[in-house]
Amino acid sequence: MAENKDAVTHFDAIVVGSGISGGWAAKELCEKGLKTLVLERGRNVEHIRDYPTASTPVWDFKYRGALPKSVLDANPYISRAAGYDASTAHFFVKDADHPYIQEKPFEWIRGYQVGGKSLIWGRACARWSAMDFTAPHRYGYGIEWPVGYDDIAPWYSHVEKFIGVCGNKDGIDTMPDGEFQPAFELNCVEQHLKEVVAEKFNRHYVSGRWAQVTQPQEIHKEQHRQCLSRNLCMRGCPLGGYFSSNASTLPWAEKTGNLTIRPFSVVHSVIYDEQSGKAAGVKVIDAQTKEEIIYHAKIIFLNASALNTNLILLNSVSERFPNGLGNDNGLLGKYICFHNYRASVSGEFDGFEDKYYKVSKPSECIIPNFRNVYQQDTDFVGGYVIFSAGYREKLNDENVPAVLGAAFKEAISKPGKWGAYMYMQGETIPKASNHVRLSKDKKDEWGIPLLITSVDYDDNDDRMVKDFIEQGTAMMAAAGAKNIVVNDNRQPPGLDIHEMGGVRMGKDPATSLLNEWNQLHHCKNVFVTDGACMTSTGNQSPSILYMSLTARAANYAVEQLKKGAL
């Protein structure tokens, strides 16, 4: 991709962070003719390239992918992180290079590469349903969003239809159906589950919708974009299977030749000009030789991630602006929030010995929210949805010979017994006590304040957990399944890679930072895209809904620049 030399400081448009919202605002604003600057604050990576263990056997690994002691001990956040091994390593931040304060406990799972987390995130793509957006206001947890699903709906199948998402239409109010391609089919003991959740809870069990080409069209043809089930996604795919920056929409951008990426790039700061009253640009530290340039644009896009962002923008401080970027109420920092997924239940299954599976899909199942749907049915607020998988254990350790030879080998060659999974991903209240702000004495190596997180669980959610606990339990004995194993793991918030908030859309700027297209209230050149944005959590994983909002945004910021709006 073509890498800044730093003869040109002035773009139409400058793109903070080039993971899944950053990407996506790339993509958009190069099509549209802009001479876009992408700055990115970690190492280059290109697609095929710099994925060094895509194809790696697992026993080429000197511990079969797993780290050693002392890699864990050096790296005691990260090392937690769904997916870190030996095989994907490279892609995370080390604890000790990005340090941060916790002013309680808070793991905050970083990737900072072009492509950013986009190499290593989950893949699932379910829309949001039009109760999502009006819970929190309805229920009287959150403010009011400014915009609703039919407002986003155009977008996401925009999103959909390039980056390839898999599903059945399956007609659920609270998981809207998309453009969806052929979807991953279910193994026995999903299909067992499917039935008795829908006949004994009238509850949906039903293929999720992931960001995997299962059939490319010829979008993704144009993108040399294929899933063939290898399962091996966080590594970097070569086929392009699943979604990333990497492998769509920067080398999309790329092909326009208006795309400019700058890796090794922090970004300090928003640059406000007084006189214009916009942004005139980006003061940026090379990450290397610690120099200081500053690059100018008539609009910005920050999709930093969530955390990043915030930073950022608490960090541009102007005569203006005395506390952060278009802080004039105060709230820059604050309403963090994050995904719940703290507890699971898992139990083995009897049965089902003469099937097996051909493939390891890469994608799970999911049951949608059915918890304070259409009103507030339980003892808490917001919803949950749960995510679980059928499995086949590769190993049959019941009457192994404990002798080497024909009869030991013969043995193993079976595969073991039948179980399930379910977890939840449950929604959390925006509250201004959750919140991030800037340390006053103590800097990174680039001079940049800390960050200090100060972000916690509350009795709502814990009643949440008892729910799903109970549920999923219930569930899972109504399935037969034996030995059921019930876990509430107390995670930290930040393992589950869905930090949000901090500045948040709203329709009042008493209450809200940013407007209905996703701009800053007192600087309309600024844009944010990216987690920071969100108004409340829902109980969806977020990142398509993030693609959408950026799409919907830089189309609509370069219809304002054409005008002279901006």
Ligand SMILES: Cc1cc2nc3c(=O)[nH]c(=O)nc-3n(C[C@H](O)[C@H](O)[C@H](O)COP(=O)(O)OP(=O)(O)OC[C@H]3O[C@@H](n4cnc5c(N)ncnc54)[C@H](O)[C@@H]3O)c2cc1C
Second form
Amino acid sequence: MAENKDAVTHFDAIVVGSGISGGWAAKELCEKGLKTLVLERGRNVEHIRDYPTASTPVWDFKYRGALPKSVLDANPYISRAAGYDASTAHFFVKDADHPYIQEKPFEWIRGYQVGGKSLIWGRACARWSAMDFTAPHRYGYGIEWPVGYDDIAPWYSHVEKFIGVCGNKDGIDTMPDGEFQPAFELNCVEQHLKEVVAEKFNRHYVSGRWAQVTQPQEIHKEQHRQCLSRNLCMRGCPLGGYFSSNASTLPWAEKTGNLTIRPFSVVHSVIYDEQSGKAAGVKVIDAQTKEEIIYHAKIIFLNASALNTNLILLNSVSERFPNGLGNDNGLLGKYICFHNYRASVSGEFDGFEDKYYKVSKPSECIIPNFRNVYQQDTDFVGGYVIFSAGYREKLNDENVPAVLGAAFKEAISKPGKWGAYMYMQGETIPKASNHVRLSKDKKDEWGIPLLITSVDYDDNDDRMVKDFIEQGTAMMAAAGAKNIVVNDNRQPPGLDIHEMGGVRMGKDPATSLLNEWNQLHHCKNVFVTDGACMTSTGNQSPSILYMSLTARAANYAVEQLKKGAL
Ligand SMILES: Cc1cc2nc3c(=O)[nH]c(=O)nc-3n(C[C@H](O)[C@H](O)[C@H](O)COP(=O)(O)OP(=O)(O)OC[C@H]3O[C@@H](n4cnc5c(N)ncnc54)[C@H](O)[C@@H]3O)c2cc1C
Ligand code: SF4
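Having seen the form predicted alone, could you give me the form predicted together with the ligand?
So here's everything in the complex, that chain up top.
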């Protein structure tokens, strides 16, 4: 991405953040002809050029990809994040670099660079079902979403066609089909699990819907090649085989000639104009020089990732909004929720020793939610999906003798045991007590108050974990798994990587901050379309919903702008 630090300070639109949702805002707004400024607090990361480890073989890393103890000791939180190792560490924020205050343990995983976490995300990309949108209201554990599946379905299609999502049309009502490219095949243990789970539990076990380009279409030809299952995605893919802002939306936006992207730009706050009753622009602190700059625009999209968007709005105080922009009801920063990943089940499988599989694949299988779908049928509210995969070990105690030399070489050339795992991704309940707020006395090096996180599990999460462990164990046992291992890691939220809420959408301005078009109820030219906008968490991975909501809101914003309504 060409870095642009010229003196132009007036734009049609400003987008804060260049990650998964900000990239989408930039693409849609630029395509519709708006001169758009993307402000990104981190460094520039150019597709391919800035993927230093993309093709580094594991033996060329000093410790075969592991990080030395000194790095692990200095980064106790981030080093527990999925996929964090010597090949990817440069895309994760180090623990000490951007402090925040954990009132309760919350291990916040961040990626501050052009592309944000789109470079390191897991790429699971299933749609929410109609039931997921209505469940909180139907069962009384949340407010009503102002949109439903039918409103979002065309935007899911819009996004899927552009980013490339692989999957099968499985015809499952709890996980609607989309615009798919060919799915990755199940291996023999996964196929076996699929059959047992269908026959004995009447449940689905299918190939996951994943943002991998398995059959590039015309729209992909310039930026993407077919995913070759290298399974090194989190290093950045030189083929553009998976969706990231860097490979997809940002270059697309740049081609329009309407994009200006400014890295090292820490957005401090949104500026409210008391006379017009609208946002006038944003205040930026240059990350390197600490210079303060004001940028002006007609519309502002906040896409700084859920908790940072909360921070920016809480820090946007004015005479009209002394408690944060749009915060008349005092709910800004409240109802933070996340996905519960605490528990997993794994086991070994006999009987497949004569079978092998071609290569590793960059996706997993999924068992869509089967709990509390049409009625409340458990002692907890909400649902969970299960991610699962079958694998064949390379090295294990049985086939690696305690010797070195030729015997060892011979042993490691043989495939090991077959195994499979399942882990849960559970809905959590939006609660006012789970919140973020600003520190009154501690600031970061750019003069911005530190964020305090006060977020925890509750009894509902414990009951859901118990149910998953029972169900996961039963399914594995029914499939003949041996040596089943169950784990509830009780990891702090944050590590669950799908934080949401704080600026939730809703029908009623008394109980929500955003309307059905993601506009602040009380400051209509400010749109929030990252995870902060979520009214509830559902049980599917959320990022494709952020992208769809962003595209929908951006198109609406342009229409309104053209009508002179913003
Ligand atoms: C290891 C891992 C695996 C994941 N797997 C999946 C998955 O399989 N499926 C899924 O749906 N989701 C997954 N996620 C979550 C996914 O990455 C996020 O939901 C998604 O990136 C959120 O998009 P975003 O645009 O809100 O934020 P981000 O992608 O984080 O982008 C936000 C950007 O804003 C910038 N920014 C922040 N504050 C400011 C500021 N004050 N001024 C200027 N810029 C700012 C940041 O530097 C960043 O570039 C995963 C996350 C992780 C860490
Ligand atoms: S699995 Fe596909 S997207 Fe991931 S690094 Fe390999 S080729 Fe690229």
